[in-house]
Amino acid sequence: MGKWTRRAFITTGVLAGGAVIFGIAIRPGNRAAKLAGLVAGDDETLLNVWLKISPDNTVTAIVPHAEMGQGTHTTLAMMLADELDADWNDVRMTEAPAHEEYANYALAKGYLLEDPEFPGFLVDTVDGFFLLATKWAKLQITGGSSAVPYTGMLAMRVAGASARAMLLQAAADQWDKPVESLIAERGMVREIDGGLSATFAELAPRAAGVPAPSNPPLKTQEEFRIMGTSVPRLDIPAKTDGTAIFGIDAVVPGMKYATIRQAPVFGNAVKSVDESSIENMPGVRKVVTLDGAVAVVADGYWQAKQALDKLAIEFEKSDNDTREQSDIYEHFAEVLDAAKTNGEEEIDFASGDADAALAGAARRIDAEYRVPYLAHSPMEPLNCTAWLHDGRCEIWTGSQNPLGFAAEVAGALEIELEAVTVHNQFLGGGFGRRAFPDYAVQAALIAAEVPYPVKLIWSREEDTRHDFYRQATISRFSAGLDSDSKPVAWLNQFVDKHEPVEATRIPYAIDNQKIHYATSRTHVPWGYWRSVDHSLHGFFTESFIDELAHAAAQDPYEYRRDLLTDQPRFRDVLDLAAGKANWGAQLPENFGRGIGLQKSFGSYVAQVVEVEITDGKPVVRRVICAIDPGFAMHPDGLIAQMESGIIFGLTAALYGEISIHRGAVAQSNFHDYRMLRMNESPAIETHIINGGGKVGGGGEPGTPAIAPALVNAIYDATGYRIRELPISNHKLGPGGLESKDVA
């Protein structure tokens, strides 16, 4: 049958309601007429699928994914016009509802099937399984790097090119001249060597009627005009001006405001209420009970605040209310002693025979790593706003997965799905935060029980106490060295394995690995947090490898290339940081330089730090990041992504800590919970190679290895090895820290 192409999406287009419509047909059935009534406004007379063109020849990208700062609106219209050969400065945005016709079927089917390949014939099929998959799982999310490498490669690019070969069809019908006389470029289809011309939105009627390709070749690299450029970003210039909406921004006539306070320890419920104290307030509407949450609605924020403030509540109390951090470390060691003991430990990837070699080696290292929980602290607090009218629930606020907030919205409130309509806004940060629904559906609940609008604003304490937190948890590593301290035996056993599944996994050439892992039981909500399980095991495994290479009596960088001689883009991202890092130059004095390296979401970084110890504390002056992600498609937004991603991996790394005390947390807002700030940054260089290969994400691939790169600086600066964060819990320098090496 020759090779599948997972590009090969056949594309149809109708005439419907007086709009012309390209859209994948997906069996069963083209979707097409239904979704014209979703997104086509009163004077629009072309929709598509994907992408709308209007009388003046502007082409409207249909983007399935939030915006949260991370410039996707703007890539994936790229990738689209790209294909479509449309005009930039004609080319506009606009998000796709929250309705399960925009379910994010390219997604799962990019993620579930990695690199799948179909045959033309059977990619209605297969598109079909994952379209109504994705219906099921109320699946429209914005995460896991995933926009575009997925929606951008697999659904973009493709509707882009399958409707220039419409209009290409189209015009050649037309003028009855050869398809191949004929070229499209900048919104217009042209003969070649003759006069006639016309543009996209003259042709598009005709082109309804035309046979989509069902698998239409896209654009090499050396064709893109587009990809691969930093065009200004469409979100910008509203950023810029104030007129960009949050959910926060969000007003509806008519509408109070609410505040809410949950059971300090997850989980309780509320025991009693006396309203007694705040009954001749000025401003208070009404006292919610939800489950385990007690809120306040006034005609203010700042009243209803006030309100909750004096509210008399009472929780229940759980066995859960004694637990501290301490506990809960202690748990996670017996988990994994227990494990090991009892030979129940869960083999995350093995090869060889890592016991053995372990057993026979000429030398042992051992190691335990510890990190923290971690909040996702986006600056715009958790915000929605709810309205019951007429049977329907409307909400507005900014979500990473507008779908499933509102099928959840709905179970909530009993009324069918249809009956929700979300409002998504921007999102003044996310990070994984804002794709969990709960303070969606408390916005829905209180709603429903006053007659007018609602916005929920949450406080920073409430939003630092109620997270949904990248897990704490404990490392333990054991290497054998052979009698050239090369390694030959690798043995990894942590607590709680999450996603992706390929976190854990090293790049280094050692023929015996053993990664095992326990579960844990802990009352504490997990969520997904920037980088997932990379930004922990990251820390680990390059943390580890330093170990290693010093324990050796070798050069870090020296030590980690010898060990990627099979692993050619690893070693040149590690080569391209550490020559742009000047490596092996002679720092001050109290300098350190530390490296590290992670793949993840299909993208390769190297990151060099170089550290100051000033007065017993790390001060990053510089960090160097080198990333392959196979194709940039738009440079200056990777980069943006880059020094994004390592400012959030540097935050976490120097103050990040949620602890437990009498089972609730501990920290309550900036004060405890500490950011960097901007006079503590650090001076940032990225460099990109186009690797080639399946294109890597951005979002998420700037954050894991920093934690190791800043410890190994540390470490080379000092002689201390930090193997607990955050790193502000140790002082540096003369009486500090107790060096736990083997060397």
Given for the second form:
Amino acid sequence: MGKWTRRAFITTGVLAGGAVIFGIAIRPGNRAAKLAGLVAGDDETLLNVWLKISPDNTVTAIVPHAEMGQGTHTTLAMMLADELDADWNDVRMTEAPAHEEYANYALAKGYLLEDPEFPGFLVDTVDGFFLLATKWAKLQITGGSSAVPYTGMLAMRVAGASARAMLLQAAADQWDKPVESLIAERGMVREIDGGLSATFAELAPRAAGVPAPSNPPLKTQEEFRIMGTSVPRLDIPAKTDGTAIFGIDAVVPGMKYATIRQAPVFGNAVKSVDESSIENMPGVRKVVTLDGAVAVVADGYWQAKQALDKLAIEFEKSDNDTREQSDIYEHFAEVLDAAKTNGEEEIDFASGDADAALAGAARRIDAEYRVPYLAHSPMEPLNCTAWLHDGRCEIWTGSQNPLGFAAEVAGALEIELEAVTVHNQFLGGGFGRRAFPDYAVQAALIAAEVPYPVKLIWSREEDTRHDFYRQATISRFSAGLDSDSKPVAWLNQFVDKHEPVEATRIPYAIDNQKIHYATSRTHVPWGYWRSVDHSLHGFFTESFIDELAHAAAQDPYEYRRDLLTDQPRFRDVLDLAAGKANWGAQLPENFGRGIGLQKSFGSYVAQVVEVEITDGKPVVRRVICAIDPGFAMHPDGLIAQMESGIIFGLTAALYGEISIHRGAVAQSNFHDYRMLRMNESPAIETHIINGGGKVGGGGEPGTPAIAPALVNAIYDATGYRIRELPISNHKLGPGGLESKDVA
Amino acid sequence: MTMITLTINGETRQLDVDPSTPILWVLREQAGLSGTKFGCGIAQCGACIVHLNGNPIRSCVTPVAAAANQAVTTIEGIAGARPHPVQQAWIDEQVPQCGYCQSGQIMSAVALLDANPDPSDEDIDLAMSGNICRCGTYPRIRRGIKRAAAHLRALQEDSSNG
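Next, give the form predicted in complex with its partner chain, keeping in mind that what was shown is the form predicted alone.
What follows is the entire complex, opening with the chain shown before.
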């Protein structure tokens, strides 16, 4: 098969799946027959793949996304339950089994609708990394802030509404009454002007035989009863008493424990292992050599870890062994220079004639920015329990992509996809890392060597050193200002483009733009990291526009605002954040205030940071966040995601740095890859605009604007412009730069 | 391997373990209590915090021998007939996100409130900065501690008045 274009890729899936693609959630029982055994008991009726109704009238929403703290299980269940007119007290949630029928049909539909907001990088996931996932239907991804805008809006709501219509029709048939004379509310269907009533459960068997409406009417916002409220999250109680089961907590009778060491330099192979070095160590069962890694299996994790630390392993050498971080940045500069010299720039976006406008501008401003590699560092170290038996493989893990994991494990073991069962558990953090199945494949290959189940647990050091990293990059800017200090040319050249495509775009009215990039070659693995390309380009573009404002001697908020012609939603969040922050009011000495603005995953976000400089260090005192997601399905959940995204972004801006030394990652654990802690956590206030229009995501949009808002605030306080992250590499003084110490 | 006696959540248990094994792994793998979490293994993140005789310790670096014949309390052991006020506050403030660090956060918060029924923001910073939350639930943890403190003080007043 040649390189798929996105359209052909999706279309193939549509053809392979027949009408399924437009069927999304509208699945009469007979189409879901082969799923019945997976999710329904003998006495339950599977109305369609997205919900089931039990004899006790509980409605179970079957949510095709993993819960990693973003509240998706609750929010998606709400969207379905509201359209169904279920009683929320009787609504339960279960995560869909890893099964092709549950693949992200809704994502594909979003794309087929030619939705410009569709997170295209989800397509690249299949195109690039998951080479074995050769059918689009093997996608079951939690990422790209896609759950609410796609699965929720296009599938869960439609599923709920169609099931409701089927239940109403079933009641009408049973009672021989016109359907218009009936109403559904709180888990019941009843006559509007009569005494007949029945529970959903009583009607469900008949309803399963009613033809599903293909296009049931959805509620208007005024009709919502559950959507838009902040119902308590379903997963929280179990997360306060130790009963929530994460992947690492899975218990399979008879299991042993394994831990692993991978070649410190990415891509190097194992040369030799001297097992005599751990002879007679207690509890050790087996040493397993994999591609570029060695694992020790023992009776307990601690025994495995002790033995692995003692085990004499030699890895092969490669040209990468001498690679330093400075070499990588030099390489970036070279590819940028070469692309420019050779005219081999890859155009990302162009409008007008940027070169001519720059040449003719009254003033020219240039700047170069850098960001380092970043690791995800979810609190739960990577782990997977695997058990091979009876020609099958069962795995217990936390995955953002259980179907992709199943496909990868099946490929590695050379068994059929159907012979792999994924028991997906709560994820102790994901942020993109748990979309990559490397640890599940390792667990399966280790388990294939022993006659018992094996729980593979990575150490934190392996987690830090063998991630798929947010890219390091260089981004160069040139802008031309006219005699009124308005920008007339915007040129941006950077290294390596991933997704989403629009991450580099600015909302500002600048007629002549040229955004282009060059592609690097490094041995450091790349991965989706919360907000993906927005995490870097948000920092670059919102820092540089701030530089233009200061060059123009104008207020950075007003300068942005004036350039947001025909961008009312951007303008509204900017105004709201600035207003709530009391923008322009006098701040105490050594304080600064900065603003950042970025739309990502369909949601518009503006953030204002107040920073204090003490002892040469920035202390973030307060963050004011304004978000317009179109409509907040679960306002408190959205606020929690803004807090989360902001603290995630602040950690990266202040401390985040993965660097390469002798070809390997230099950092190892939380002492040298620092996380923001309670004493550094600012007061955060979030203000929501339900701006209407398409509903955007929540998990990622809180992150991109915070780094520029912070460096802009530091500039305001000190006059020192930080163009390289992390900020902790810079020593600041109240009067500006005191010294700079970049590794 | 050695027989070691531990009182875990009020129940005395004899466990046949290597005495150098960190308490964390004994709890998780021998005692079947998986609420206490592995995060870093080097006393940096606090996910593994339990109480030893009422004091918070990092179970990932404390050998089980150091707890012999003493009382260990884990997240599974702090509720009575009802959730502990800290647990209830965590539900009321909707604190957890992924939830993985929250056992350790709650054990730190319970120890703080045992020692200081009315903690200031600075007290909270001091007591809670040994616990990392990658989801960034710090603002809600702070609110949760204040809510639980108020609840505990009210309970205390009730019992002293009654």
